[in-house]
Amino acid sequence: MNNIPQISDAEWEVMKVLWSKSPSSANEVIEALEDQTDWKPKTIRTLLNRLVQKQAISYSQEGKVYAYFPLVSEDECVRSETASFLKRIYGGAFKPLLVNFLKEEKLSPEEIKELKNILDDKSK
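In the form predicted on its own, let's see this chain only.
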């Protein structure tokens, strides 16, 4: 998990597009993000270039069109971000995070049952 690049919030939005449809051209990524953001096409192209430099994505060239695709999975990035958050905010300890979450969140009976099942499975 150490080779997973740190991805900014803006880069994360670009990655979500590529995780959902890949390979995608820069124009396809721009189209996908123009409804969700007020970013200019140049900004999105800059984000794509940064992600290439970080080795989070790569591309293949088809004529004059670059087709971008992820080099890391969404699951890998989520695990890396979770570990980073846990370390940064809770010193790496999971229990304080869970306790804080459980105190603050309203959970449905189904969610409580699911959490109980996960905890039961962990104790086996």
Contents of the next structure:
Protein chains: 2
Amino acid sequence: MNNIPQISDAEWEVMKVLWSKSPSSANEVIEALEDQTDWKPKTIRTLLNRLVQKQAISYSQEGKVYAYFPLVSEDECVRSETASFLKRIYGGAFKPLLVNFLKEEKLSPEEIKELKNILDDKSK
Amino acid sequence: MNNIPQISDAEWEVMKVLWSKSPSSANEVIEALEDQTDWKPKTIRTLLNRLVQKQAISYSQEGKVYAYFPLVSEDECVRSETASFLKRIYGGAFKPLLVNFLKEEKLSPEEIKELKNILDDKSK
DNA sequence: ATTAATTGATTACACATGTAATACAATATT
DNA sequence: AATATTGTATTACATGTGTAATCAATTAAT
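Any chance you could show the form predicted together with another copy of the chain after that form predicted on its own?
Following is the full complex, with the preceding chain placed first.
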């Protein structure tokens, strides 16, 4: 059931809008993306159409316009993308990614503390 | 200088071979990938050519065959891919990825310890 | 009612990618 | 020398993606 479709970079931006607020009309999505991108409205409509075809989203006729909503949850997609990314780059092993990134990422003391708390929980 | 070229999924497999042993002839790469993939030799040669065009690898004429070698390091590429992945999926924030994954990944006690050590170092 | 504006559907087009096959040139074999 | 083999270069072709424009239908305005 939960076959997550391939979602491209540009499509992902559209998904983020719908995950944050749905249902949304095409115009609402277009408006939401106006700041972050300089895509023409037609471009965004194309992306919406492709996402419908991929069954990542769907819509219902609300009055005269379509009201789009996601068919897949952000969580599922993030998990799926992350898994395939890990597989691709790190051969599926999570730890090397962590080590690699912990070493160079700037994390605030609070964040470090939070992460340590999570680790503490896990070791119980 | 360090403009990392876009490396596709299939190309990445070829890069991994060259990172693990270079220089390698086309045939050596083909052989190395025989187990992991069912790509035809011609396919792998295409990938090698594309990587040369992208300036991800280069070659020198060794005797009668080309000896391919990477022009970009694995570390650079991993970092670059990871950064763009993070940007795409997590809006560039590293912590949510960590939190998300720490929660569901199975890590051995040793791994947890190692990660905590890294975190300890960082908080100094 | 005719025209303009809006929204959704269809079409476009270049470049990337997966996945090779064919052409060509140099070398090895008979 | 003619031919077969092998390695490289060029070409192929479908699908995905970025980035829209045009077409068509419906609604709004005059």
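Numbering follows the first chain given and starts at 1. Everything numeric here is computed off the predicted structure, so don't read it as measured data. Between two forms, the rigid core is defined as the largest C-alpha subset superposing within 1.5 Å.
Engineer: Indicate whether Asn117 shows a C-alpha shift of 2 Å or more between these two forms, with the rigid core used for the fit.
Structural biologist: Yes; Asn117 is a residue whose C-alpha shifts (by 2 Å or more) between these two forms when the cores are overlaid.
Engineer: Cα of Leu107: shift between these two forms in Å, core-fitted?
Structural biologist: A shift of 4.3 Å.
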